[in-house]
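The chain below stands alone and is given as structure tokens, in the form predicted together with the partner chain.
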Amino acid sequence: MSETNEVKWRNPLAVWPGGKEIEELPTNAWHSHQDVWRARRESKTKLYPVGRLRYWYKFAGHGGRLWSRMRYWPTRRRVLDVRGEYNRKTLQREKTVADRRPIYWLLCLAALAIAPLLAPSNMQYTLLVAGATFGIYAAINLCWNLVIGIGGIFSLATYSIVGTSAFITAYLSIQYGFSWWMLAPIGAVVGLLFGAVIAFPATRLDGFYYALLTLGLNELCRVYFTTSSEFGGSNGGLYGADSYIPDSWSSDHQLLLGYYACFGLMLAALFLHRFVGGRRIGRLLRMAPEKREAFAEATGVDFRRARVWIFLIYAAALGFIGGFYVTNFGGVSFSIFSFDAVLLGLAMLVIGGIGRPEGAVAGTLIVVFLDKVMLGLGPLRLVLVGLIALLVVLYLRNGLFGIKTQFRAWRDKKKSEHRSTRAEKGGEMLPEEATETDDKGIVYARRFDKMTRDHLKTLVSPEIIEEHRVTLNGQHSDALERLLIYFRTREQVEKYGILNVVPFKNYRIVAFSGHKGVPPRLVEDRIYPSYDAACHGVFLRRVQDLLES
């Protein structure tokens, strides 16, 4: 597309005898076909080296040894989900740990187990008491997570179940002298009964209706227990129940025993979570999240029954924890029914992320640390917890442990947006198509074709067309030669041909169908007087098609 007419093309064959009379013709200034490529491949933004996989250690794998896996003994469950892969770049077998969460769990639990030995001695008392509280609250939250996260029942009655069971067991222990080992099982029975009463509305009500109902239930329990004289309405709670911690031990050992007992309770709750959430009932419930119950029912899932079951398990486990609470602290106060207790519990779940055990435990750790260790902050502690919960809810979709998926979703969205600014049409495959094409060669062939056409479009100029008209055959200038070579290599479909209607007088242009048995079709009404004119006509059509593509 040069504007100057100064550039001339000299026919190298003109000096030879028998050569054409035309010696010089105006043509385009030459420019490299690489320019299009370079402009195309250049990034408008600064690029950084990407990918973090290069920091990942890959175990060398062996095909045969891949199948000897460690399993939990009586089951076929694997300890670690290890995936064998073949690296296409290095041509090596590799092993990848597909799910590294068990390793992290083990490390964190080990850290919690040895934490009392590492506690600074001046903080020993505070930390151990906080640690015991953490164990109990983590267990409560794990059970809560069963119904909220897996069961899809938005129950806020957790602390009323724990509190009711705790008050009743404490009352039994004080009045009738039940010893400590009976309290937790009795608590479980109380919880089961309590759960049975409130499980029925859970099967009928929508999530938020049930949340509000159980919130009211909590208030009901609070009012009932604080106004009743049997449950110590005057002195703020029931104290003096039998405890499993022997009085004869030194206070350090008592604290340590309390800590490890609560830690054990948390482990038990984790196992419960794993076995209920990961087994059949958990699968059934995950199939029937809120608003999709009808679908689950249509596929034959009896979600109501599964919900009642998980609710009963949750209530019984919470009752057990209530009984344990009494034996651990030797009593229970009314504050367990307070609205702030519900709020703090919900904050623990929300901060970590609802629906995951790691979220429940981590959230509990954060909130208990703020509430029980940072005692110097005074009432600001609760404000701080509230602020964290608020920020997490406002900015994170599913708590701290949902950050990864949220980040990925955000990155995918951004990627797609940026791609939409970069990609342009013109025969090239769009990224969506490209991912679905098995033969990646086609993707690159199409891209190469697009680049070539982009370059060739810059070559079309009146001079070239004039040159083609004058010298149909023989030696051409560089630009024209490139165009012609490109045209000759096109596929059969829609390729043009020349139809000789009357020899030496009457030529027309046809287009081949490209299919056997389907005749060519006329493309225009124009009649060309000579074969050369028809050839030039085909050339013009091709140029037109190229420019329009």
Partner chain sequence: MDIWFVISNAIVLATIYGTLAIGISITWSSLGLLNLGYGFVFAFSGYGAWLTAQYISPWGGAVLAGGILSGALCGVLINALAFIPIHDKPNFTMRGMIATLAINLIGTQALLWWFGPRSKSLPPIFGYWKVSLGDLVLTGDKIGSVVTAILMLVIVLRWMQSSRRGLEIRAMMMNPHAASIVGIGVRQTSFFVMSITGALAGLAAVLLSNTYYISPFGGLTPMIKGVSIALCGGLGSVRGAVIAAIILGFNEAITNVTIGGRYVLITQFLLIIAILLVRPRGIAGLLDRAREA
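Would you mind giving the form predicted alone, to go alongside the form predicted together with the partner chain above?
What follows is just the one chain, with no partners and no other molecules.
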């Protein structure tokens, strides 16, 4: 090519010696014969992303290497549920996180761990006291969630177990000088003994009756301890027990130590909930929820024994929390037995969602924040707690953490309703359906069939119908012939047939099922006197289906 961008053609014969061929000649620029075809098949329409958006990063596949998953020691439970997928667009293997709850748990617990460091100085005291209270009550509600959510036992004896263990351990510390590190294990033993007494009625009583029994037991404990002089009946409680918080520390360091100790207690309760719920006892109790004990017994599940075991574990854990309660606050008051404490605990479970550990923690956080931080609202904060619980019961199925499932069900319902308003019989496939269909030939076949139907609808007229009635066989017009050819090429499931009820006298119209072994069905009660009249009746029904499509 020269400096003037002139394209020249080089003669291949000019290299031979003695030849008189011209070496170069100017010519047109070369273009591929496929350029026209490429320009024609390129879409000029602006395209928009259709389908589900990707909110999470897709990791590359591991190729031919062995895929080793991280697991919790000493179990075989995986740290993250990573699933391998095949991307039909890029034709490559990908890995995605199927269960992202451990990531959310890690982020939320990290936020709670660094929250004291980011708290404003003017509210640090209030927030640290509320955080310690939150840690203790979250641990209590996680243990309570074991018997209600997993065990199916509607027990209201939670705070009676915690209060009884707290008062006994405080009494032992004050009267006999027990150290703070001994109080929590002693409380676990007291809770275990207390739980053994009330565990066996749970095998006979269900639901409302067992709730009444445990509520009466809670009131019995409250009356006994408030009227007993040994347990501080005249002082409003027992105070002066040994505490793990050193007196020589400053108030800020004492509050920080109490906050992180209660935070560790909540982590231990989370581990207990996860451990019991994931073991065999948790799986057995999920097979025998309330009102399905007969099914569990028929399948060989000893649900009564499993309920006793989980109740004993729950009672021992609550007793341990009661002993820790004394070491954290240096004593215990009678308000732990009050009916208000039971109602607030139920509100925490209901708001977050019964049966889910994240629901118990989130519900506790909301209620404690309103009750302990928003002190300026006065009694209105308890009204807000009751209002939130009422709204959750009325409009949510399983607390705040049931919103996602409930929203997806509502969204799928609205999507199906919207589809039904746009979909038509024999019509073109909707965009959201097309993205979910692997065989794209079906999409184009549906589109071509819709175009054909739209054209054939314009051919239907009273003259065509009359022509078919008069000239059933023989030569037809172009419009009628097109209609008949389309009707003959339809699938078997869309075709009609003629049933000869009385030979040469009575005929009826039936519809074929299109499935082997399934007989045809009658489509109308009308009886036709001749075969030609029945054939015209079938034609009218096909025309009606075409116009309604």
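Residue numbers count along the first chain shown, from 1. Under this definition, the rigid core comprises the largest set of C-alpha atoms superposing within 1.5 Å between the forms. Model, not experiment: these values are computed from the prediction.
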Original post:
Once the two forms are fit on the core, has residue 122 moved its CA by at least 2 Å between the two forms?
Top reply: no
Subject >> Displaced residue check between the two forms: residue 111, CA, 2 Å or over, core reference >> reply: no
**OP:** Classify residue 413 as shifted (yes) or not shifted (no) between the two forms, where shifted means its C-alpha moves by 2 Å or more with the rigid core superposed.
**Re:** yes
**OP:** Fit the two forms on their core, then tell me the C-alpha shift of residue 92 between the two forms in angstrom.
**Re:** 3.0
Original post:
By how many angstrom is the CA atom of residue 465 displaced between the two forms after fitting on the core?
Top reply: 5.9
